[in-house]
Structure formats: structure tokens, C-alpha cells
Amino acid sequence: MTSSVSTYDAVIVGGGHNGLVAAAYLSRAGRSVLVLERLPGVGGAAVSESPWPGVAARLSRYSYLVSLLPERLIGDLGLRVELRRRRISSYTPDPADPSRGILVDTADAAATARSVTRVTGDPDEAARYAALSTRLAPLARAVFPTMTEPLPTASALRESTGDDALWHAVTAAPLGTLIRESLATDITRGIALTDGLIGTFATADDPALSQNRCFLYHVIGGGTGYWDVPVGGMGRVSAELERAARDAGAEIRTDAAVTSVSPDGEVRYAGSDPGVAHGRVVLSGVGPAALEHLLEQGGAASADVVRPEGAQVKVNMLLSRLPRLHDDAVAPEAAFAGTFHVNETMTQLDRAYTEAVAGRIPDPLPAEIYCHSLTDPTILGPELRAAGAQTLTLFGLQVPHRLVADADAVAARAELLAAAQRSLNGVLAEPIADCILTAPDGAPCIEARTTADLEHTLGMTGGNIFHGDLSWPWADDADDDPARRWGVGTRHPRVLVCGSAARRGGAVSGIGGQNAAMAALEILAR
């Protein structure tokens, strides 16, 4: 049985992160705010779990690192979050003599260049590095800031960035022009790839350019490029929103399974107190493949909706220490405090997308390490800090959906987990097994995320953790519709997008649930 119907301002589908951005942002404005979540708990990726039994380590199991969240935001909702600049950018150890590696400090721009040249044997090329990024910069400048506001017209921000010749690199060509005339090494080449291929099955050279979008996205987040860790995790950020939400007026019922949503607003939810919501707008927090899927179950006409797909495997690792290099150069304290690149060459980046697409897990997997306890020691007990404990986080690329859909889940784990480890002990000195805690009842503290796995757990189609593809953050042209001016319009002009399917969705960056409220009040209003 259901009870009766309650009418809101807004029913919001989905307590994932950009999801508690809306209501909160709404319920300040003193609109009257429901959000439903299918699971236990909100925050959806955002969340900070312990995965090992007995072990007190709080895990960013899904999403892991903060770049596209705006200050701004912070400031409105009263947020209660510390983000940490992690000073080293990357560590990169060379594929074909790991006994060196291309180490990026923030700090030290004369160390970077001297680890340049020494893998790459040019002197010229940490130049060429430092000026790509230098040239990037107005780029970053002149987008992040519009983030938060209506969408700028292409025109207008490609005149304010003052290079013609960058912008049609970045928006019109395919990344790896702009890469290769950029940069002269392969190594260096794919240290900047690897910023397009983020959940991205691509090429360099993809016609169709959604490795360019990616890029884009990673280079422009926080007006500078910097991926930031969160203090306490992705938990904190989501407990934040979760508390800034409530503490303006939300209702938030989690083990609330939206089972259908109507074009005028109807949406029916299961769970252990099932009922019927009215909101005079619907704000959807999933993907547009489960979207449509309500919106049928809720009386709309089908449409045809492209079925995205996820390419990426993370597995989450807790250490008893760091892994020895074979750099001696280098301390493990620093290689894995940034992004440690793991056969990531332009050439290795691309042979592995060649060989995903033939049905094969590339070999070696490309592949990008975090050491969040690095940064952040707090998700450890006090044991595990004592003891030298480290948290590891690798994010595998090329690896698509279609490797995983069909295959049995435990096996698929078994293999992606392999082929990791493989991968990686290809450049240390050490194999990764030898280093990694055992939990109380025996259990190596290592685990593999699939893209199946995001798929059952979270929701998410596909396992793509974009929703689908990112798309450009500007119109062609101005227009007066609230929801496409902020970006967040559907087929239905009562119901939005809030999620990371919005227009500048993607990351956490609580951007498309900002921009959402905000058309959401507009419509209100008239």
C-alpha cells in the first residue's frame, strides 16, 4: 500500500552529492524539498566506506579527489569541508627503464625540468611542458568561473580566452594535435593524455572528440587545473551537503527506490515506507538512461536514449608501507603523494584502447595511483597511522564496459585485479602483494570496483561515472528557457537534470545540482 500524496516545491530523485546541492541550495530559498534515495545512506560515489572488516580505514571507495567544486558553493551552503593541495603533481616512472621517472613539483620548477631531461634526454622539453600548461591557463581562467552562472555563449568565451589558435585546438581538432605539437616526447605526451582519458574510451585522435571534453573538464577545475583530496574523505563532503540540506529545511528518505516519475510530476517510490510525491518540479539525479526508464514506467512516451558506457576499473588498496622504487632518485613519499602514472605513454595509451576495442583487457592496463594518507592521514585509525599504514587508489583506463557486462562479476574482479597488478609491479621494485595489509580474518585489504560493479551498487548505467558523455560547458546561443539557459533541460519542462547528466555535470563538483536550483527557481517564480 502507498499513502497518500504529499506535494512539494521540488522531489528530487537521487541523494547523490550534486542531489544534496539542489535541495539545500532550494530549501534555503524556502521552497518546500523532498529528496529520495534507493540506498541506506546519501552521497551516492561521494561516499567514505571501510571495506575490510575490523580495519579502521575510511575509503573513498568510488569517487576520490575534488577539483570542479566552486568555492562559491562552499560559501553559500556554509560548508564544513578542508580541501588539501597535494604539492607533488605526478610521478611518472619511464615504461622502458623504471630506474628513472619524470617527477612534476609545484615547488620546484627547476627539479621538474631536471627529471625531465633526465627520462626524456631533452633539454628543451620541461620547457615545452611548462609552456603547455602556461598556455592553458586563460583557458581555465576564462570557463571555470561560468561554471555557476548561465550558459556563456561559445563565442563570447572563446574571445575572452585572446587565443583563436587554442581554442579551435582544444574544441575542434582532436586532443592529440594539439598534444604532439605541444610536446616531443612519448612520455610526456601521455602524462597530458591521460587528463582526456579519465572514464573516457577514446583515442587521442577520436573524431568525435570526447577526450577533448574531458580534458577540458581536468584542466579547468577550480580555475587552475589542481585536483584536491578532501580532509576525512568523500563521506565529509557528502555529510556536509547532507547537513547544510536538513539544516534548511529538507525531508531526505533514503531506502527510497523511485519506481516512476510523470511528466507533470508524479513520482511513486518502493521501499520500507513506500508512498506517492508531487513536486511542481522533478529534479533527476540519475542518468538519462534510468531517467527515461521512470519517465516510461510514469506514463511518458519512450524515447531513444544512448546507453552510455563506462570504461574504467578502480581498485582500492591498504598497505602495511609503500612500495619500493626502483628510482632511487625519488622517495615513495613523494612519487605516490600526486598522481603516480602507470604505463601511461601516448603510445601505450592508445595500443590499449586498440586492444580493448578487440575484446581483450589491455596488457600492460594503463593505469594512475593515489596515496590519499599521504595527504590525509585521518581515514586511518591511530593504530594504522602508527603502524606506517598507506592508503593506495588505482584508477585503470581503456578498460569499457563491455568487457565486464557479460561476464561473471567474481571472475571479472579476479582478472581486472590481475591485470592491475601486473601492470603495476612492472615499475616497482617490489611486488604491490608483498606490501598490502592483511584484515583480522586473513583477507588481503585489496578490492576491485568494476564498471559492473557501479552499475549494480550505484546505479549508475553502465558503470559510466559521467552519466554519459560530457558535453561542451556553452551554448551555441543565448536562450530564455530556465532549464536550458542553466543547462539542465529534459524533453519535459517540469522535470531537470541535476546530476552529473546535466550540462556541466561530471566530477564532484555539486555543479549540476547549483545549476539545477537555480532554473528550478526561476521556474517557481512565474
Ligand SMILES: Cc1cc2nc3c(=O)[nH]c(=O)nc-3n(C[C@H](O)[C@H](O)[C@H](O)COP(=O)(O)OP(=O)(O)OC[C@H]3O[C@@H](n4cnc5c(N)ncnc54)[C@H](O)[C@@H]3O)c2cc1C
Given for the second form:
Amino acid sequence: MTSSVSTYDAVIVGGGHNGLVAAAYLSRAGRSVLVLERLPGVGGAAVSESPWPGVAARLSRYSYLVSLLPERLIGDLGLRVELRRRRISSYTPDPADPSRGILVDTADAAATARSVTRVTGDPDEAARYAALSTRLAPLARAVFPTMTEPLPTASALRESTGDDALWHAVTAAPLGTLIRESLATDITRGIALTDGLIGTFATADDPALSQNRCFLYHVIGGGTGYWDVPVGGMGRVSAELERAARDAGAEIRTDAAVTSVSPDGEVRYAGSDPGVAHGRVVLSGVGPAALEHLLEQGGAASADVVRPEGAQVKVNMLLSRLPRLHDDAVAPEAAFAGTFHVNETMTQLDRAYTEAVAGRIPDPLPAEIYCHSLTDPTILGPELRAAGAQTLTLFGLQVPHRLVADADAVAARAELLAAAQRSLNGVLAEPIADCILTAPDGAPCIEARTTADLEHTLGMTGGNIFHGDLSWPWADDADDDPARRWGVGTRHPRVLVCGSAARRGGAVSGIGGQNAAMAALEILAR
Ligand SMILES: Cc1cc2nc3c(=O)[nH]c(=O)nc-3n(C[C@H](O)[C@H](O)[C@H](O)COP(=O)(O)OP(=O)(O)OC[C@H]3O[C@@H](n4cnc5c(N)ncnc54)[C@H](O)[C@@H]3O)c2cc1C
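Can you swap the form predicted alone for the form predicted in complex with this ligand?
To see the whole picture, the full complex is given below, headed by that same chain.
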């Protein structure tokens, strides 16, 4: 056991993408920084991996699309990342009749309108759908630029949004009300509602409004709400952040699992080269429950922390070709290029919630799918590319951690894989299994990552992809304390949150890391 203590301006617990952002900003400001990551590599949930031995496909194994990463951050840190915009926003086969579906083509409003009318039978629904996006635009433009500034007050933001009724509908009344008032059909309402249910276990009308907060984060990214494809996969984003942090002088240690954090900045870690480091500030890139455990180990009085619960399953697949659709009017290359909604009408989403509350995996499992390789084939090796292979990612909703927490891990994965394939097969013209490639070891190239897998592999408590329920990105009142002003405080003045659990940290955004770095710089300058 190493006994000498190295001292740094900042010690960062966890080398997720947010920890790397914080490290890069602090090092560029001339501060000494140590990042401690328990896994062999950095990036956390923002990584590219090859799940099948001998198969040259580097998948964004967990997170896969980018919306909330600010351009300013990319510029500040000199990141060489390309975020590619997709022309097709979404395709939604009608679960009642999958021979027709809604294709939202951002470059062809008339074709989109025809497709909405064909499925809904309502000639006005396309205009309503477009109007909802238009109505949300000022909210996105008002909120997003504030995400990397000290917390604005709610009243200032409401004023700059310029639409009090919309402000109330998004921040004070359950999302279901806005969706039902804006849209007239179950299928379009479902498309809108999914933005509120990513990793979030709720109904449209949940009075706790967690679905509203999730919705807000999904429609404000970049001031537009577009979700872009990171070229090279999500691992490319983290690799660039690692490069930026190291180039600026940050020390990054992997295989270094933090075992305790004391409120005055002593951090102990285990691994192949264990040690003790002291930070004038400590930045936590892990979730609140994990941080609380580390603080208790470091001698802090215990505090009650809500254990978060994730509510999704991610399925990664490699296909020999895209599956055939029942819908002759849409090519699979268009349908799978955007978000492909499977059994996600508003009624199906709410029914799935009820089934999960009753202890059952929803049937059909609501899910959304997307094919990375159609937009960016570089994640496949040359042979797979030449053979026309495609990746497919499925994100299943309304699967709370409680359904798998105590189950056998292998059985839980198998059950969820079966549920996902059943749901998908219900809208395809052929079973998805017919398109799945086989690895050299004979195993099919399909895997499920459950909430339990996220907890065990990434340390995400309860498999919650945002480290906990998302928070409103504003404060009730102005505050002079740097940590509170930037939304990164804990009850210990020298311990800040830099990860997804920071006030505005959810998703692949780097915003938690940037904001913690800004607060830390103010504290260190005192
Ligand atoms: C399946 C899935 C799909 C998602 N899809 C998207 C998406 O498409 N777009 C999007 O924007 N967001 C998505 N998200 C959410 C997003 O990935 C996360 O919110 C974000 O990556 C969190 O980043 P972070 O750096 O805050 O934390 P994390 O990525 O959780 O990183 C925390 C790091 O801390 C390390 N760690 C934990 N405990 C210790 C310890 N004791 N000592 C040292 N290190 C420790 C972990 O190993 C990890 O590397 C998804 C998440 C998941 C899981």
C-alpha cells in the first residue's frame, strides 16, 4: 500500500466524459489535476467497444447520439469531433397496421405531411406536429445557452422564452396535457412522449414531472433539439476529451478505484497501483449514492440519499443486412436512418408503465431503434462494410431496474432480448434473427445491456443513465456561493459534483464537467 500523499488542486473521481471535461478545463487554466478511473479505460457510458470477439465492429455500446454537447465546449477544448446531422428524423410504423408508417423527413415537409395523413387519416395532424416543434423552439433557444453559465432563475428564463402558457405546460403541468392539447392521434402523441421517457420511468401524466424534465433536456440541445451521430462512435468523443485533458497536463490513472473521499479532500484509491491523493477540491463524476458511500468511508456523517432507478434496456446488434419492412412506400435505409419507433403510441407507453409497475416486462416492449452505420460506416471494419453489414441499436423503455435487480443476470438478459425481438418482429416483415450476423465463435451478434449490467460494469447505481432523475436547469433564486451558483454543490464545500448528477449534467454533454470546473476555479482562486 502506498503511503505518500500527492497533492493536487483538483482530484476527480471517475473518468467518465464529464470528469474528462472538468480535467481539461482545469488543466488548461493551469491547475494540477488527477483523474482516478476504476476501469481500464476512460469514458464511462460514452465509449465504443467491440462486444463480439473477432468481429471488427466498434459500437457505441451505451450512449450513441449527441445533442447537448455545446459547440462552445468543443471549440474551447479543441476537440476533433464531427457530429453528423441526419436528414430522417424518425420512422414510426403503425403498430395496428405496419404496412404504413410515419416518415419524418426534415428535408421534405410535404412528404412528411403526406405520410402523417396516410397513417392518421387526419389531414391537419402534420401541421399540428410541426406546430409543436415550432412552439418549442424559443424555449430551446432561451434555455440552452444558459446551460454553461451560472444557473439562471426560473423567472428570468420564463421571460426570455416569451410564452408563459408554454412555460407552464412544460414546467408545471404533466407533459401529457401539452401533448394531448397539441396533437390529436395516439401515434403522433407517442412520438412526442418518448422524449420524456428516455431512461425515465413515468407516465405522460405523472405529477412528479420527471417526464417533463426528461422531455426538456431532449428538445433543447444545441438550441434546436437535433440529435446527431458522433462520427467514429461515442468513443471518439471520449478519446478526444482524454487527449485534450492529457495535452493540457492532467494526470489520468485508470485501474484506480476510489475507495474513500474525506470532506477535506483526501481521496484513497485501490487497484494495481493504489495510493492516497489530496485535492484542494474533489470533483465527483460518480452518482450521488456512490459518492455518499465514498464520503462515509472517508469519515463523513452519513446522509440519506435517494437510490436512483433506471428504466431501460439497450440491445446492440450487428446485421448482415437491414430487415425488410411491411411498408412498401419506405426503404429500410430511410426508415432505420433516423429514430425508428416500435410500439410507442401514447397508449402503449402508458400501458407498458402499468405492466412494469405490476412486475412484468411490458409486452409489447416499447422501443426505439437506430442504425449508426447508415450515417457513419467508419465504425465497421472494411470487410463488414464491403459485405453490407449494418449496426442496430435498440433502446427499450419502461423496464425499471426492479424487474431485473434480483434476477439471475443471464436469465434477465435473455428475457429482455426475447421481449425486444418479439416487439420488433411485430412491425417487421421478417424476424430480426434472420438478419443477425454470427461471430467466429458461433454466437449471434446481439447483446442486451440491462440496468443491472450498467450498475455492475459502469457503477451507475440502479442502472440510471443520468445518475438520477434530471433536475430543472435553473434555480429559484440567485446565489453567491460558487458551487450552488453553478449547480454543482454538495453538503461539503470542497466536494463538487462534475458528472451527470450535477444540476445540468445529464446525458453526453460535458456540461456537468464544465460547470464544476468553473466553480472549482472560483473556489481555488480564493
Ligand atoms: C445505455 C445508455 C444509453 C444512453 N444513450 C445516450 C445517448 O444516446 N445520448 C446521450 O446524450 N446520453 C445517453 N446516455 C446517458 C449518458 O451516457 C450519461 O448521462 C453520461 O455518459 C454520463 O457521463 P458521466 O461522465 O457523468 O458519468 P459516467 O459515464 O457514468 O462515468 C462515471 C465514471 O466513473 C467511474 N467510477 C465509478 N465509480 C468509481 C470509483 N469508485 N472510482 C473511480 N472511478 C469510478 C465509472 O467507471 C465511469 O467511468 C445513455 C446512457 C446509457 C447507459
